[in-house]
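Next up is one chain by itself, shown in structure tokens, the form predicted alone.
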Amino acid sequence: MWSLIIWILCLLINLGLLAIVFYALLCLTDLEVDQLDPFVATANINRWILPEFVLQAVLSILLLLTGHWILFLLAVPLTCYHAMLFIRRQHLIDVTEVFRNLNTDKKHRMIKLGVYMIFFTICIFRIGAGILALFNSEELDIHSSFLEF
């Protein structure tokens, strides 16, 4: 039961991360085709950078504390990358350099989107396995509980 709750929590965190990265990609694409002002685009993206870093760190810590070592080892490089960007103060998009770094920022966010999609797929499968395990447990066996007098 607790495993299922943990995987649902991981799925919710992952959905938040997917939404943040997809929104940033959407803003960068709108900026690239001149549908969005650079000041507005950078303000919209920069508003969600720290929540993304926090959610990624929470996901990594959750995987570490619950003993999912392989998934933790898959998540920790992105968390370390976020920490490195934050320590070097390169995590925010600068308005004056947004067009110079546009393709690089889009590539980084596409890679993040791919990583988060992999984690999303893993979470969905683990939730499905948790539900099947919950229904196959001895506690929910209808035949034995109704037939015993």
Given for the second form:
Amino acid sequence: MWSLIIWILCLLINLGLLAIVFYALLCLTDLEVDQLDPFVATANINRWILPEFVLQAVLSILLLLTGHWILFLLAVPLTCYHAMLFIRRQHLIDVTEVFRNLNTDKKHRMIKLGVYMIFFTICIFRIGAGILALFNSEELDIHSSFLEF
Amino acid sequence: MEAQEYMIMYLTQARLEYQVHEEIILGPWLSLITVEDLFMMHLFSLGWDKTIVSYGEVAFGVFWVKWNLTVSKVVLLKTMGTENPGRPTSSPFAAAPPTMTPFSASGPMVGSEASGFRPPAQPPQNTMPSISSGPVVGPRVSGFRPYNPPARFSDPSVTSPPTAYIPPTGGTSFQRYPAPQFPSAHQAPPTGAPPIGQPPFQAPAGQASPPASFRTQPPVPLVPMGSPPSSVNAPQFSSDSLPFAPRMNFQPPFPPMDSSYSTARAPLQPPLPGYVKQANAVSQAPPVTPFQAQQGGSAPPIGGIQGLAEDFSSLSLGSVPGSIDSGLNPKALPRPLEGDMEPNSLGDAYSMNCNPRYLRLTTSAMPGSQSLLSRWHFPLGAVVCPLAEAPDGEEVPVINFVSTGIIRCRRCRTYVNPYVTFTDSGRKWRCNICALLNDVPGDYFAQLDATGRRIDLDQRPELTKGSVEFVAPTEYMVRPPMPPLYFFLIDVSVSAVRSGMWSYTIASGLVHALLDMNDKVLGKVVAQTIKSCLDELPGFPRTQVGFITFDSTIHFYNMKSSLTQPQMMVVSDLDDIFVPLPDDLLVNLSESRSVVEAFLDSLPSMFQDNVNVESALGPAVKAAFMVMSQLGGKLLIFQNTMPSLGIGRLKLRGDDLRVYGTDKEHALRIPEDPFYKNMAAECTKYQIGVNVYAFSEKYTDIASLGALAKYSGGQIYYYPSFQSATHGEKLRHELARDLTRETAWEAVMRIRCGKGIRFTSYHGNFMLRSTDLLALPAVDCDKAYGAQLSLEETLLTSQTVYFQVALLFTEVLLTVKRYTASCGERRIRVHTAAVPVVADLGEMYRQADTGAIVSLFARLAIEKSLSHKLEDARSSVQLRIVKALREYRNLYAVQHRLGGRMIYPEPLKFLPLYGLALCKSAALRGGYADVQLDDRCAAGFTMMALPVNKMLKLLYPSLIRVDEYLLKPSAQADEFKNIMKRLPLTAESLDARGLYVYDDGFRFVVWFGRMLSPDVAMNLLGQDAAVELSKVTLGKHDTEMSRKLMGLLKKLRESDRSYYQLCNLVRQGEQPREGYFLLTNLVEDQIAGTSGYSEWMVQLHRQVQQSA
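Mind giving me the form predicted together with the partner chain, seeing as the form predicted alone was just shown?
Next comes the full complex, and the chain you just saw is listed first.
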């Protein structure tokens, strides 16, 4: 039961992360095709960068605390990367250089999007498994323990 | 029969490849291929590497064939009916040089011997007999002595008119060329050799061992057969449409038709086009091979043919490993002593291009494909200086399309320009950039004459001139044209003493007294200059000015015209800046004139006794921004010390020796606090351009301050250890120039270019508003911008690529020179240029523009130094030069057996030197101790904005000897030209008995030789001659000599007004001043572990050869 709640929480966090990254990508693409002023675009993106970092850190801590080691190990490099960016104060998009770094920024966000998608599918899967387990706990015990990593 | 089958096989293969390249139209072309052609192809019997391009009714193709890993071009040219070789991009001809080179033979080689690099070492006579024995000799000779390429004839010794080279009987070229250089060696051969000048055409034969008939020919130094292996390429001249074409090439049996052929050819020879211009100081001079002479002569001087006649220049470096240095004659190295050469190689075909002072491309031949671009290792791009100063009479015409609106392409928004074509009897026009057919507005309609030109062409400057200026209607304005607005932000703190450093606080009591004085005088200079410029400020009746001074507080000045004295308002809350009386801080200059003057008069005395050491620059900039944001304008910051209070305060992060060479090194050169970048971005958004004047003798973190200027389209003026006695004049002139030069306000710039290519990156002082729109709040004639291109498609289909620079700006300078009303207006300045697309790498290199390349290199290297180590930035420059030279060498090396020679295209002969100078420039030189960090950053910021010619002058300054001129009794006007002879920048140029002037566009250094006659020094300096020169300024004395020198310096200054060249006097041997001012700037010398010019060349050459 608890694990189901935790997984739902993870799913929500993941949804948030996906939304943020997707929004950033959207802004960058708009910027590229001249639909958006660079000032507006960077402001929009920068507003959501710290929340993203926090959410991601929460996610990995959650995984750590609930003892999902392998998933935690999957999540922690990204957290470290975020921490590094933050410490170097490179996390925000610089409006004066935004066009020069546009492609790199987009690429980074695409990769992040992929990572979050993976987590997202895992979450969905685990929730599905959890719900099934909830309903007919006996039959699926073997399966769920198999999926318990 | 078998051969034919082969051929068909090849053709099928080729066809398959064509299908891969979609651009090809094969049909008509294929049907024209004859058996002979097929056989010739068979001769190459190598993989088809490249494509065919078809041009409508006449189809001809360009094939690339690989031969022994050397790529050379093979040409198939086939026409229907009439001959038509005159295609503009006729690559068949251009392709010729590499293929013919095998035959170039030893004639040139002898020439090189004769050119005198080291005559005693290898007596060329020895080689003669062996050469005469024919092709066998080729390889042998090259092993020990490199061939000269059959290239452009640049030997100075042969300067007689081309006709002299044309013996009626097709005389041998060895008689013509090498003879003057090397008479003794050549006396015998000519006599033995009947005038059979054209053996090289017997190329096909050369594939096998040359026919006996050739061998018997004794044209000794020529050895037409050259090297057997590469001679295979010859048959490409198969096209019967080539005027000079040796038709026998087609015939399988290859009868040796040499003599008859050559005699037939001979009368056709007109002057050689390739001959004219090479009077090089360098004896690189590979004599023209007979073949080239022939070709140049018999073919019309179309593009490709020129390519034939001119190949490359080369430089003899030691060919024997181990004895490398001995081979180099430092005197023979190419030096840009003539200054910047603007490219004009495109000639008449593109005469409607804008002047190169506005737009310079790194090469005037666009690569036609990605693969070609990948072999062009220089940056492909342009340097744009949209407002460059035009000499009188060449001003850009202003056009007012009142009735029709500005004519632009519907789709790509290109402005109407000389390259658009009118069709449909003048009712439509075709955009040259996107090829869209647009309607001609009724008011703009004009009939076309028989040739398809508009009948009103001569009244339409926009259709005849590459540079025009349109008056923009209201659609181009977001608001009425702004008044010119100047805002001055002056630091009045006692400079340089920073809190938090204990040693300083103790010493501050002492330092104050000194600095205070300095400060006071500084204030005076600024105030006086601003005052004297008031009358000249552009757009006089509307000009607005405002002032803020700041130390730890911010002082606003109310200068309303109703007041008699300015009111000062002090705001001390730095965290929450507000602007008191926002309406009266900016005043109309003409209305408040007396108040402003009163303020400026009192400014120096006002802060005389200021002991405040803090400087709240950040809040002050914010305040100024708040005042200006309504209108935009120009913000001039006079900063005396490191910003220490409020937002944007900076640490003394200092120049730490230990950081150099580590990965953290670059962090010193980028802004420490994002405040400055963000502020600059905000300023740009509100059309505020920032210029920073920095004066401190201590570290001020120019890297951070400069960001303000960099991203708002401004510039940095840096006066280290400002002393008003010495630097006052410089500041006065440069401030005056800044305020009064022609400026375009609230500008945006965009460069459009044809389909398939795109500008991908921009380099300079500006901010990008969208992917290709440069926002320039205030741009003037001293700013240039670099841009790099990339190809979007693998193949370019068009034959010409067009570029259009459009600068939309507000013109306020409507006072003296301009004629219109006084309220300012929007204008669009449009520069258009066209360049051909080529399929030949050699052509790209031959059309290269050193100035633009160096300018882009400098920008890229400086940008690189902001994210990498200095060392990396320097080596990237070197690496790219090496790569390019290697690529170029690979085009020619094998056929020519260049051995130890360094070869480069003629237009790039100065590039290695400029590359060296770039690595030794203040922005990139050395490491920790070589240049102060602030100096380095300031130099970097400055170079990012410099136009090409000023950049080149900064990199390779002029050094002139003047003592003789001064001593001569009379001074005529033409004498001035004579003495402007620039000397190589090496210590050897300095004669202890001489007096020299060094001029890099930013400062003069007058160097007094140790043994200079005391008279001269006395005359020039008066009583000061005996004193240490650091304390002396060059003033006018009442002597003839002094007047002459001052006149000379004045003339030098007038030739380049963008900066004021301050005069530094240096006596020989006076260290460290001599070293600082002059010796470190002698770029050809070995200084502090850097290589000198000749070592650099050897180094480059080695690297070029390493993997060549």
